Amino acid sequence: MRAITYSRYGSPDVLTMSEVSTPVAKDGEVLIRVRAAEATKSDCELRAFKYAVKWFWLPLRLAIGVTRPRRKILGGYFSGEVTAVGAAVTGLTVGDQVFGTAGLRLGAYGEYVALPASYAIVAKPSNMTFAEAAAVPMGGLNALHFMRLARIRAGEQVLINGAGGSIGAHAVQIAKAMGAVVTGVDAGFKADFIRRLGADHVIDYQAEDFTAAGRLYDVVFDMVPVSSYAGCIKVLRPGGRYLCGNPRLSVMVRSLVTNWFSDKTASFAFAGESREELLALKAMIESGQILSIVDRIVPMEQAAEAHRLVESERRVGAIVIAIGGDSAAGH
């Protein structure tokens, strides 16, 4: 099969098209013909092994590969079709159109990937193309996790810092579905996109500092690693909740202090990426509460360009790689 591979850490130019062996579904696994995979920040960070958040660098390096990557095929979030099932697999059958996560097994940048059937892999939303569905699991699962953790109540004021990214864009829509009044913060050129997703207010961080504007919020969901922790806590109302999706070690420590010594709460628990959460997202998509966030679809041969677009932050939505041809755009 064809796959986008890399054998050393570095710039997007380390990604190459290769012929590799097609995996086989073992007991408890399914083999999926991948149709589309989202090019995520996580993929870019693994490829370059450069992270905005530094504290997990050493354990991750030991797990992924000290001098070179152990797994040559990136791609953690995908859509496609089940082509084979191993022994003892229930709930998934050959021919099913699915979307889901590959976890640290990765491999979705290849035409086929074999994964445990117990992973978050469920039927693709009926009203999304393969490309649109591939752009959901990473952002959607993380956003749903944090919005549930925030315990949002109808009418509450929710600010999402980094609302134009994959996680932030889904968080805007999920918070709106929960009845919140949503303020999205990101670069000005993403304002129309964020409003289309349902945000009531949009702040261009290059023109206005939301931590100094004097407005207060019930919930602040922060996806920007370099934001001011003190500033985010300051704009919370009494009893407000701060949630950090990219916590620095200092933020993790200061969160404990906030929880101990104030009436506000701070959380940074990471998403579990469960089947239940993915099924909840599917239901929200099919009911029209979550829209596609795809910016563009690129062929496998342009994987390096896909990574450059993700790293440049000059995208408005998700960058999706069509795996094996143009079929990613269709149903």
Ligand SMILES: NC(=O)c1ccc[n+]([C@@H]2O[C@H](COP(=O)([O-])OP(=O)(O)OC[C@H]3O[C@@H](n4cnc5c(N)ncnc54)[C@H](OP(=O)(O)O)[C@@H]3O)[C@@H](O)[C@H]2O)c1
Given for the second form:
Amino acid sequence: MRAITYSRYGSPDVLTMSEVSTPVAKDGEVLIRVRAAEATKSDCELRAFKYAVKWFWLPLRLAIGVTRPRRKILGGYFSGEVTAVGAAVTGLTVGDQVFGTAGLRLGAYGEYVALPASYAIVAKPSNMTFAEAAAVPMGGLNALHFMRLARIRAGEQVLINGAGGSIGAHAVQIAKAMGAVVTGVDAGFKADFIRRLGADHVIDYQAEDFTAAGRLYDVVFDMVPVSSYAGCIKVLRPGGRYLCGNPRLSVMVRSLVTNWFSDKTASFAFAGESREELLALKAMIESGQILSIVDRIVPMEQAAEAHRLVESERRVGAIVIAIGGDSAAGH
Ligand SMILES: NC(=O)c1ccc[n+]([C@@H]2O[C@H](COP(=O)([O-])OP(=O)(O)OC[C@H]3O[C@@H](n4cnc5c(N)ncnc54)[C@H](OP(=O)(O)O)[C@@H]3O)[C@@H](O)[C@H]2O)c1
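Form predicted in complex with this ligand structure, per the form predicted alone context:
Now the complete complex, all chains and molecules, led by this one.
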């Protein structure tokens, strides 16, 4: 099969098209013919091995490969079709159209990927193309995890910092579905996109510092690694909740102090990415509460360009890589 591979950490140019052996589904696994994979910020970080949050470096390097990447095929989030099932697999059958996560196994930048059937892999939403569906699991699962953790009540003021990114764009929509009044913060050129997703207010972070504007929020969900922790806590109302998707060590320590000595809370738990959460996202998509966030579909041969678009932020929404010969724009 064809796959986008990399054998050393570096710039997008380390991504190359290769011919590799097709994986097989072992006991408890499914083989999926991948139709589309999101080019995520996480894929770019794994490829370059550059993290804004420095403490991620050591545990991830040990997991991914100390001198060079152990897994040559990136791609954590995908859509496709089940083409084979191993022994003892229940719930998924050959021919199912699915979307989901490959976890730290990665591999969705290849035409086929074999994954445990127990992973968050479920039927693709009926009203999304393969490309649209592939852009959901990373942002959607992380956003749903944090929005549930925030225990949002209808009418609450929720601020999403990084609202134009994959996770933020889903968080805007999920918070709206929970009944919140949503403020999205991101670069000004993404304002129309963030409003289209349902945000009531949009702040251009290059023009205004939301931590200094004097407005208060019940929940601040922060995906930006360079935010001011004190500023985010300051804009919380009494009983307010701060959720950090990119926690620096200093934030983790300071959150303990916030939780012990104030009526505000700070959380940074990582998303578990469960089937139940992906099924909840599918239901929200099919009921029209979550819209597609796809900006562009890029052919597999241009994977390096897809990563450049993500890293340079020359995009409004998700960049999706079409895997294999079939159209990712189809249902
Ligand atoms: N906690 C977890 O479990 C978890 C899981 C997956 C990923 N992550 C991490 O979370 C981060 C975000 O993920 P993502 O995929 O949503 O990334 P993304 O798509 O790149 O979104 C980040 C957004 O934040 C914007 N931004 C940058 N600086 C900002 C600022 N100062 N104020 C407001 N917005 C700003 C970016 O826009 P511009 O750059 O155009 O300004 C971009 O739209 C990544 O670093 C990723 O590794 C965490």
